[in-house]
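A single chain, nothing else alongside it, follows as structure tokens in the form predicted in complex with this ligand.
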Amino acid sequence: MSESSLPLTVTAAGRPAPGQRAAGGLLRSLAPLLTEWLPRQRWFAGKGRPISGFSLVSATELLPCAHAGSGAGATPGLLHLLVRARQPAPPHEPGDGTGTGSGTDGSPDADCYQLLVGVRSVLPPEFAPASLGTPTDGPLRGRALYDALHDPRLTGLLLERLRSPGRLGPLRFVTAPGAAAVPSGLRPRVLDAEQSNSSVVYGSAYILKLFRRVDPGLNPDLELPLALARGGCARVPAPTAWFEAAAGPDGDAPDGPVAEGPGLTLGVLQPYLPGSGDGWQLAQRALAGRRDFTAAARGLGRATAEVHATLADTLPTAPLRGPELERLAAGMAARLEVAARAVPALRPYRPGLRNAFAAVAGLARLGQARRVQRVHGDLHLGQALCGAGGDEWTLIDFEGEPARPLHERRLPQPVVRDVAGMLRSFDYAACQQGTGERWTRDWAAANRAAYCAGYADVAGTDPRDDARLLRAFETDKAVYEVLYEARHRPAWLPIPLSAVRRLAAAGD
């Protein structure tokens, strides 16, 4: 998007600021700060590639910024920004082959990020770690800018906006039909978690997830929980409210009036489940204490199958016949090539891994077919919250694998894809406690079996009976994890690499 087509800056009163210059000047003054700050954020998706420039998709004042924060106790300003960061394109990451989509959404070389920027004349010391810096020119010259999610006054304001439906410039705040009224004055705190996005907890009642890298379209992390709530499935917290930006003709937020429809999903408010541990923490604790985890694993299998059953009832399903099975296998093989180019340690295992994918193409030649439906897409132990009973599970984070384009994450998939994700996670948990030990290997095997048995309790079919497809998805996931760890947590790379060795040997 060229600077001349920038949308207007929208004022707190919902009126365009005088002239487009405000937005252009804003971008110029923010660019040096963002170049420095963005790559340091956990959720920045373009790590390792230089940023060559920015374009502003929208800028909306939620609280006035120009004179904000002057004087003791003065109200800070709050600016909502959608900003594209231009970077050299990543190596092409091919699709699943289970649908018609290909390529990426929006500009492949310019991811769009959502930022909430606090504005003050002087930054209080408690917000120093959240500082973006101080622009030296433009409309915010000399003002201290910081990540507003760390300021309870500003995140409190955001909750106020979500409490009552309405519009502000390109932003639309929506309350779920039939949702209980959200009380005002809940105390906000930003979540300090290893996340792909950012979350704010209000009291111990709600959690607001703000999507950081946003793609045009309905985010499955809103779409699927809404569908599950419609279908009466209590395994997933039902969205209470959300906010979005209407999509313009080029997929960006518009400078005109907000159209009806989902546009870009920006944030989802849902009930917070207090005190619940996640499956990863519980598994780690069980391993450290050398305790059995199979009852919990079986419960998790049952929860997964219940969620799958409701998704199949409420959203479209389709057959996966010969040509689609072949495309699925080709997509997996192509992703392996991309990962092997990026991570040399994968290369020696390619022949064995390819065999796992060829076996899926082999199903097509046998005249077999499967079904596809909407699935979680990135299921692992950290995506399951456990109630007090120890085996009652709630599933969260239906966004799918964050690195994939949105249209691909919304494609129907075989359910074994989620099963494979969780099986990998038991392996991860065991490896994290020490790869070599017999006991941890047996622990992982027992929990993998219990999880599949739990799934079969509800679904009536055991995922292990579809061995070729399951192995192919497990292999595909391990390859994804190799790339994920190489990019985000290089010290963890040996974990998926050990699975790659095992899976490659099984395919010889």
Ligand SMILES: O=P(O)(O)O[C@H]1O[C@H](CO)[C@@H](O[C@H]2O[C@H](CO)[C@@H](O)[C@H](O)[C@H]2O)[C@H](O)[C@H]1O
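Everything numeric here is computed off the predicted structure, so don't read it as measured data. By rigid core we mean the largest C-alpha set that fits within 1.5 Å across both forms. Numbering follows the first chain given and starts at 1. What changes on going to the form predicted on its own:
- Residue 480 shows a C-alpha shift of 2 Å or greater between the two forms [criterion: core-superposed Cα displacement of 2 Å].
- Once the rigid core is used as the reference frame, the Cα position of residue 334 differs between the two forms by 2 Å or more.
Right, the form predicted in complex with this ligand is done; let's see the coordinates for the form predicted on its own.
A lone chain is what you will see next.
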């Protein structure tokens, strides 16, 4: 096979595959373009670190690329790529005490990215903002390459693939058991608000979430909604279909979603909820009009508890005993030290904050234990949608914190971790109206209390009754926020610092 032609499928996992020579030529020709283009994408995780090279995991033609045209009636090519970007390892930051992190290939310096590349002989002007460039050699020499998610013709093809389950090389397209048939011809539009992923809405019926930075194993954003659907929970849209890179160099995988090993979850299709507003937007409107939000907050607490109850029924739970509690507290304390070294404004509050973590270790010395289970992992107002009636909440985006390794995001956690995330979100919402305003502090406090009361309506226990663990998780979250805002949004730093002052004083 010559390097001027592109094979239907080439893989670079486990052993040499047919078309390996073309694959090498493809990657060499794309490397200069990707080195410039990838760091400019919002979902690229390695910003601030140079790219030293790439390795190809797989390349699959979803539409033939060698003779892609450019005219109105011409068919563009569509190339699916999984590419590892090699970079210097980031500075070490401690995990949560329940696991350790690594990169996609077992090291922290090789993140794997999913790319969908459109191919045309000449790029139409409307796709110019999505351009990757034109290779000067290799099998796609002289072709115009661009991010295919901005081309409705190519995103329409993705939906057709998901409507017809099956395999294409290392890719596997799966329809959820019992899911309603997806109609054809739904008009696609890419959303522009994503940070760590990309989404395409089809008509007003479905949304396809594509994971850009991917890790081996089952992504919780597929795993947990599937479990909730099995448990009959209506608070989360059930997956309709998904696609993945199947385990093994030949694309072999058992029935059902890839669970472990080299398989990667690539995208999930779910019902779209038009007309819903996310909790952040709704809270901001309430604040702007100085309107009461406690009824909505209480409903959101009930929805969270229903999701937690179903996850506990459908997936394993475990006890969190003395040694695990001590490791949890030690991880929180270590993250505090890392953040304090980076953000001097945090240092005066360290003694009070340490007390919050020491109280968790104290639970271990008292012989106490807690239950852990699967949780949302990154719960905040923006991860909750409310219908037009204002009283029915739906939770979305179960991926967890994208910066954490996938195996950490799949670990069982105390449910108060999710509760703490939502409590911090109420504070953030209120602070948008001013960190020093008394009425905004009262608004946040009232809605934090309403949320916990709503949780207790369903769970039978109030999260505030587990005050030591809840305070520790809220403190840990506030410390994380201080570090994040100092690095990315310095103007927002007073928001988590106001929480830090409150939490530190509570421990004195």
